[in-house]
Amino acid sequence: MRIALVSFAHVHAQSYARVLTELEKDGIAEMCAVYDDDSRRLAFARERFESKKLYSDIEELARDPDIDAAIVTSENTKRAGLAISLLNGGKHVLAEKPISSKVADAVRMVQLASENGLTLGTAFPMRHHDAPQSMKRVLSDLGGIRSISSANPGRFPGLWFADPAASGGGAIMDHTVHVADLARWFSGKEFSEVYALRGRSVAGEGSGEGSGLVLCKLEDDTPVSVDCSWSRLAGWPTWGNVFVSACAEKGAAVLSAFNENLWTVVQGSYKWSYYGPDADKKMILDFVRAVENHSQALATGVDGLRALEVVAAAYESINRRRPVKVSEIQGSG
């Protein structure tokens, strides 16, 4: 399968490029092209991937008959526009999360994929990680879920994440979607209501919030809390973690997804070197298989849309200073 990597803006693009290089060696897929609207990033791609096609015009890439699919790893606010161009060009799309910065644009992405018979996946690698998969199996044996408490703390990523015009928000936009998706996946329930609080920026005035607390209800009134923050200091030895604690009818389960680390001290710097499962590779393999089999990815465009609705409801709650029904967001988008 011939896949284009659309933008090196996002911090995860490097990992996805690494995966595609490995899949090319295995004869499964190849990164045949790179798009970027930033000349410096495109120059980087030219130097590192000299044998690949390079594009600075997304419409030209979308018309290329030698490209089957694309992974879109741009800035959040550009993601939907790029994905819509690709879907209109008949390309299958795996979109970084959040799938878009606006609900209406995500709805359009889902509609286009359906109308054109294309696979639209959302890059939720936690669904492909061994620990959440094990927790889902455990919870299925423990009866109905009664509550979920979660946290997705991390370091401030810098770059364009400090600019709401590019990121669409702050830590709430960046970190809520992972654990909101896990709550839906574990419970099989949709979110119904959201109340949120935001913390101060960690990057100066005019940038997005550095922390947030999102308190939710599922459709059966199960409470869900999400601590989504850039609370790790710059020198923290790892980027962050994903914690989920779920109480069910017959017991409870606690997930800490990235505990598989080798602790080292190198030149006075304390580091955690992760050695656990390669969820990014499993996710991209799943996308490739979905395209080949004309089936759904494990995390679909609809899953990305539903997680984004929680984020949008959180920001609306902050603006209105009251709980917001997810149906209010759906109705406006």
Given for the second form:
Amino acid sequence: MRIALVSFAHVHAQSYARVLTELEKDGIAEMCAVYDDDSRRLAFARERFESKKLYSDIEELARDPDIDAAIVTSENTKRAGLAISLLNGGKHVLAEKPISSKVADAVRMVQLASENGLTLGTAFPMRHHDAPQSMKRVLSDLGGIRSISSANPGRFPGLWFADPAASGGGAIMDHTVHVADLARWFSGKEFSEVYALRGRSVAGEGSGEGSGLVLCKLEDDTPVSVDCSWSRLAGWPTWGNVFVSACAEKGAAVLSAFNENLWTVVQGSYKWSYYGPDADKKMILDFVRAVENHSQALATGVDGLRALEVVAAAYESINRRRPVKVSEIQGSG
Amino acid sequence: MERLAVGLIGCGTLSSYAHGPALRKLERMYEFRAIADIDPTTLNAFSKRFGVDRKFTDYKEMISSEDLDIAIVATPTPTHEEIGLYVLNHGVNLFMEKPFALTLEGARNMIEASERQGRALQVGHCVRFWQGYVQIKEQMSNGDYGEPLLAKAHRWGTMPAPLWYRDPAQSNGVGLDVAIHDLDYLRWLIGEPKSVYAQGRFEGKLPMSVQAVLEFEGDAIAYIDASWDFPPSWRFATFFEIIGTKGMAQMDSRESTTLEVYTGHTSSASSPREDDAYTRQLAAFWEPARGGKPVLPATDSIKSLELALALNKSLNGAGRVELKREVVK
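Rather than the form predicted alone that you just supplied, could I have the structure of the form predicted in complex with its partner chain?
In what comes next, the whole complex appears, and the chain from above leads the way.
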């Protein structure tokens, strides 16, 4: 399968490029082209991936008959536009999370993929990480879920992530969706209501919305909390973690997904060095197989849309200073 | 050092692991003179365990006959007001377990009685004496973290065994009973909140878990998570995190165990210490009970009760609750 990597704007593109290089060695998939609208990043791609086709016009790439699929790792606000061009060109798409910065655009992406018979996946690597996968199986034997408390604390990613014009928000836009998606996946239930607070960033001036506390209810009123803050300061030994604690009728499960680390001191500074499962690789493999089998990815475009609705409801709640029903923002801008 | 005579009212679980051992460690300050509990079995077991011979099934009898300096009240919440008022009105200093009272009015009545009688009144907000929490407060005051931006507090456990906890009218659930610890601590650490919003899981009308978010004056926001929903095999756990403009701190009880013990099919993990928070909070009452300055004034603790009641109101469907400043006089 021939896959294009569309934009190196998002930090995760580096990891996906690494995975594609590995899959190429295994003869499973090939990274055949790179698109970027930033000349410096395109120059970087030219240097690093000498033999690949380079595009700065997405319509040209979308017309390239040698490309089967694309991973879209652009800025959040550009993602839907790029994905729509690709879907119109008949390319399968794996969209970085959040699937888009706007609900209406995500709806359009889902519709277009369906109309054109294409696979649209959302990059929710946590669904492919072994610990949450195991947790989902465990929870299925523990009776109804009573409550979920979750957190995805991380470092301030810098770049464009706190610029609403490029990111569509800040920490809430960036980090709510991973754990919101896990809550939906574990419970099999949809979100119904959201209340949220936003906080200033620890990274100081110009870094915008740096923290968020999002309280959600599932359709059966099960409470779900999400801390999506960029709350790991420089000097913290690792980028962050993904925590989900679920209490159920017959027990509880507590996830700390990125706890498998060496505790190292390298060049005088204390760092955690991760040796846990390679969720990114499993996610891209799943996408490749879905495309090959004309089936759905484990996390679909609809899953991406549902998680984005929580984000949109969170921002609406912050503006209105009250809880907001997910139905209030569905079908809106 | 003048030894003050102490009577303990309520010899249940908390007294067995907190007040009983603390009084035994503080022999130089306190004479553990008498105990009272309405249940004779509980009373006799406690008497044997802590070697206190003078025991009463009627606390009023203990107050009138034992010439106490201090009464510690660790009874179910709905009895706090009546017992507290009786203690104070008989000229005895009162150490009242948290939550202060079931209602604001109850707490106000006790404060009035303590002022009228000139007797000390301290509420058992033990977290203010818990070493890790105290150290965070010190480093915050020191400016180590800069201005506070985000705080998070978890207090996760199992449903307490005594049946009165299960009656929402008596315990008010996990919000009033458990979340109040972190509400009180956040008030101490950051200041008075502007708003609170809470959601949770209910068993019938009883809140079993609560997730709450608060906004403070300035830029700080906070998350509080208190639960009774963990299964019996769960080991009680607390977590606290503060993020500021210049630094951060995090502590997790699951990561700070100093002793693990394994016997057959059971195991335990703890961080034992001579100067634990329960001991420190009772030691801190000695000076005020002798007429000195209160270390933790009840006029402050009533604000934590007020906040917990506002949280409960939100939890019960009131949505976002705006908090007025200086409501409690």
